[in-house]
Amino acid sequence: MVNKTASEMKFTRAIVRTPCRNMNKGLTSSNLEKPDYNNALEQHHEYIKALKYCGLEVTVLPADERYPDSAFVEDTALLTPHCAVLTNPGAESRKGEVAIIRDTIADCYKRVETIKPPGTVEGGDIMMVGNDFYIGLSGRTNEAGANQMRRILRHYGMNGITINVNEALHLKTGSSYIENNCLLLTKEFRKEPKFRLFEQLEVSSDEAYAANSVWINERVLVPHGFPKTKALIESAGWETVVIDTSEFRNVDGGLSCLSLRF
């Protein structure tokens, strides 16, 4: 395994989405209330704040009335530091998202490959360890995705390695990498064979959400409301910035879900 030290990785860009008015109408599995639209824009304006304090340049792309769930970008690409691969969305309703956000990782990137059916990839299954990827195999990304990515990042001289999800929606709602070794994980997440050699900072069951936390350039984004959580980042040595996205939360998003970063 291969993993990259703070101070190896360094991002300086983000693309994300602003929320549209249909955003109510996004796939959720959970029974929280319908997000208020305009409390979710000043959330979303907080969050690309953080991104600009944590150093990033951010391309903000417009609301899409015809995709509730577009705001999270995250799902339709990965971005690695050799090449862009758009995704196949899992849910038939999010596929029309990669079409829309095309142009613009074609401006970002030369080398741009795509995810074919019957594969399915969302990019919130894949998780970045350096040169690592763990692919998240859930009812999103089928198996068939899964190799297509891994055959594209093997021609790129990366790795991707496939983690059974069972519980979590994708692998990065259960699992964040915050860099120098340490994994951020939920409980199912704990006994996995391929995360053994990583130093593992335990979510407690009651703030699992938390779990999706974001490494960006030596400081972390945490959701607002875990503070078990923020405290466990914190003594791995990390600042933290907390970010509210409990309008997001309603629609199964997280703080890794608003943006792709590169």
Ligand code: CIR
Given for the second form:
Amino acid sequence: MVNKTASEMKFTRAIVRTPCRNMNKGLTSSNLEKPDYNNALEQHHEYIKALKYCGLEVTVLPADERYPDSAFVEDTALLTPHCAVLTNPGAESRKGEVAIIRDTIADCYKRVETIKPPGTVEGGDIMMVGNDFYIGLSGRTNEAGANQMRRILRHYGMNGITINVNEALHLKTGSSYIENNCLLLTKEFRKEPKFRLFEQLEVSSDEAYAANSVWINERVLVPHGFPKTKALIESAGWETVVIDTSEFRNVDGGLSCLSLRF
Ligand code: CIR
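The structure above corresponds to the form predicted alone; please provide the structure of the form predicted together with the named molecule.
Every chain and every other molecule in the complex is listed next, the one we just looked at coming first.
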């Protein structure tokens, strides 16, 4: 396995969706406060600015009140350099989010594949490392979905590698690839045998939320309020861009899930 180096890797576009007022009805496993909608809109606006600062052209889709979690667009698709894959979210209330993003993705990709029931996949479970895609087997992504995803990836000359996720919501809730063979991860994934050849930066347990940081074109977006993780990423040589996502965190959302980058 040869990982692409950061200099070869470049994203040019992103898709986001404006959060809806019903976001306070989003799925959550936490006892945190309900999100404040106006703050969430402000934070989302800053997030878009940060994506643009990283050089991305951003498509902003409208809020859709039917789907409280629909700002978390990452879960609805996997966008690779060779094809797009529409997912089938494991969460019942989120399945309809795929239909409302399909046309946007079809405008961007000639080849669009689909995960079909009984397979379920959420994009937050898929971590791209060059040509290799680590697929978390989680409460949202099942074996059948992972097998379909691996077949699709193989068809386009890419690889899918499964990873068991027992504690985190998604694989990328607890791990992020920040290029140059370097993984940012929580304790849950520290001993994962399939990650042993990576340089590993372990996020301190009181900053676990920041394990979901996002590398984009020589910069790394880091959530606000996690100074040790920010310093760790800077020690790996990257400029960090700090974004406040506290309102999204209240409904289990991290930085990466707010966009699809390609
Ligand atoms: C959910 O539970 O589906 C949403 N409330 C949060 C989704 C976060 N997505 C992600 O980390 N990729």
